[in-house]
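For reference, the chain that follows is the form predicted on its own, supplied as structure tokens.
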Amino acid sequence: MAKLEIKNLTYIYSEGTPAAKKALNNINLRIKQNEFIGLIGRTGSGKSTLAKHLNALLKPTEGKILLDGEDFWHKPKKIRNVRFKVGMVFQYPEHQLFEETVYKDIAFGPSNMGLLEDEIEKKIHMACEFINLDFNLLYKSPFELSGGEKRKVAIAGVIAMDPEILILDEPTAGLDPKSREQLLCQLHYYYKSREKTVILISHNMDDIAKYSDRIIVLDDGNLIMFDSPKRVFSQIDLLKSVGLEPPQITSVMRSLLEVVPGLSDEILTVDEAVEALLNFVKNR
């Protein structure tokens, strides 16, 4: 049994008024335990709007959303308990920070589940440990953190809630290359170590070729790929078409087949480039 399963999932926006745009079109996903699923597409195609879809902030207009088997809106007063198991973080989440202290901001998801206080602790360090929160920090305001820390705050939050599926919309936005590159590093972590679900937002397809398992690739609400990094990447022509390109490094061994022939055409990471151009040098 698939983890999460979408079943024919519509969506309208303002259904039966004249602004009504379908921004979903019949999309069927199986995404299996313990998978870092890629989500990619230009800006409109789609991707926000499925997320909000997987943690239950918007109710499909057709077709049905399981998890475990079982459909998210079979009991809707209970939809709630869906949020605490699929949990998200939104784009540029540190504009959500309220509270006084570090502490009671990651301590808000777990204390709404009811959790008692000992265990509510346990859940924060936890969280603070898999995203690399320093101790120190938690009895700050949040407001005194540098941006960096503030995110590393909003997404502890989250993983505090210990959710069995992980949606980031874009989490590394506006970050340093090194901080992008940590926060990632620690990110995947977290999914391996506790074999959970992370689905990944991204426009940088060289992040989402390096830690995805597979890409879905959406285009005006509709679904156009879900396969490995390598397929996907493959494609290129659909790809462009559709408004996306291949990873940068991707881009660059493409070009130097032309000079350095032999040289594989699905590089997909920078490491994968250097050990391909180590052994090129090597067997000459």
Contents of the next structure:
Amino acid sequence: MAKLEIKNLTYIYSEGTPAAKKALNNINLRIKQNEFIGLIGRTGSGKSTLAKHLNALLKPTEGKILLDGEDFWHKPKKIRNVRFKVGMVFQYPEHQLFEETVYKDIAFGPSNMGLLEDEIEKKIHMACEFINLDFNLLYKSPFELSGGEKRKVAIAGVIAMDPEILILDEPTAGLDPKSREQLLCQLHYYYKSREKTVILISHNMDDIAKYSDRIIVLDDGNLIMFDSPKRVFSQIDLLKSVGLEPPQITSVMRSLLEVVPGLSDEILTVDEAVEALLNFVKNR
Amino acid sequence: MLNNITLGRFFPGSSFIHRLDPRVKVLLMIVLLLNIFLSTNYLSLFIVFFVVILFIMLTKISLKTYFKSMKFILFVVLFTGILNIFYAKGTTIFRLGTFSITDEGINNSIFVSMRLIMLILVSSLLTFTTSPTNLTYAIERLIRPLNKFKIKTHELAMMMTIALRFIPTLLEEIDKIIDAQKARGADMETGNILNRIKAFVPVLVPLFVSSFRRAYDLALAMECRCYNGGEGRTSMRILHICRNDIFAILVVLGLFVLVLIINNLFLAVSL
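Same protein, different condition: the form predicted on its own was shown, now please give the form predicted together with the partner chain.
Whole complex next, starting from this chain.
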């Protein structure tokens, strides 16, 4: 059974006014338990709108979203339960920090869930370990931290709720290369070790290609593709027509292929490229 | 969530009212407001109301938009209107226990509600048709004489421009923060008033923090472009009074004189 099922989802912004705009058009998706999903599309393609639906922050104009076979909006009063199961990390999440200490801020989500004090503490420690946050920082004010540390705290605040599905909207924007790599590795580990579903929105095709099991491509509110990275990034013309590009290394390898025949044209990551090139040199 | 507030918004257009000189518009609005408060009898009140409606028609913005902007204040209008019915001395028309309705009370309540409604209409008339930049520019020009009293008028106007400029940005920011905290399970829609106020702390703190950050960034950006206050500063747009402006001034001044004359007539009759 699909973990998350989206059926004929249509969303219209400011419906009934002259400014009405269709942001999502008849989207159908089935996402499994323990999948790493990449969500790509140019600016304004509806990525964030879709993500907000998955977290029940927006109510579909038409269509349904089912979690474990149960309609999100079946019981509107219990909508917070959906938000506990589907965690969402917004763009620049460090801007939402508000508590006196890092500890209290991370505790905000779990305490909203109504957990007991010692359970909350366990969750916070679990979240800090996952995100590789120094325990000494827990009793500092979040506003004293560096940008990268703030980002970690904000993400820990969502992970501490232990959601079954974790959605991240460009979590690496503005991070330095090392923090970015670390964060992505940890997200991948979270998905692998805990059998969670992770949905990653990003403009960085290299990251998307490296980590995703399947990729959702949106353009102008329409679902263009939902397939494995290899298949998605092999359709270069279609990608370019919706304002996207394959990963840089894929383009490099394709150009190489024109000069040196015999290389694979399905290379998506640097590691794969290194391996392919080493093999090629060895076999010559 | 907060996007449907129309009060104080600007609707671009090219109508007669839109094209009036902003300085003239600000001054005319003040005179119109004076008219509203000077009208002490039904005749002048309705004449002023008629002129206000006429101006509103001239803006080519639908009446619906104007009434939408009143939605929030309509409650205040109703409240003061009802209170006024009971709190006046005069001939009693109807009595219910300790409450009595007098003819004076009904008159008062009609006047107060009409005045409040017109007040909102007239101020909407100005803000709907004048871009924030033009508005502050007009105010800057109009308060310039205060420079003589060592009041830094340019800085005041600049502060106003910035404040107006950031209203939509802040509304957007509030929406974003509310979403982010809701995603963390914050409950803002249920519970009693105290709980709801408490639920806003996680929204207000990040909002303040980001406002300070924005203010700092803006100050830096302005300094980078060598902003150093109003001294010797020229402006890109130079305002001119044209024929339309003179026509509008004549209409409003005519109305002002008319209201004064009618008031005197009524005073003479009642004496």
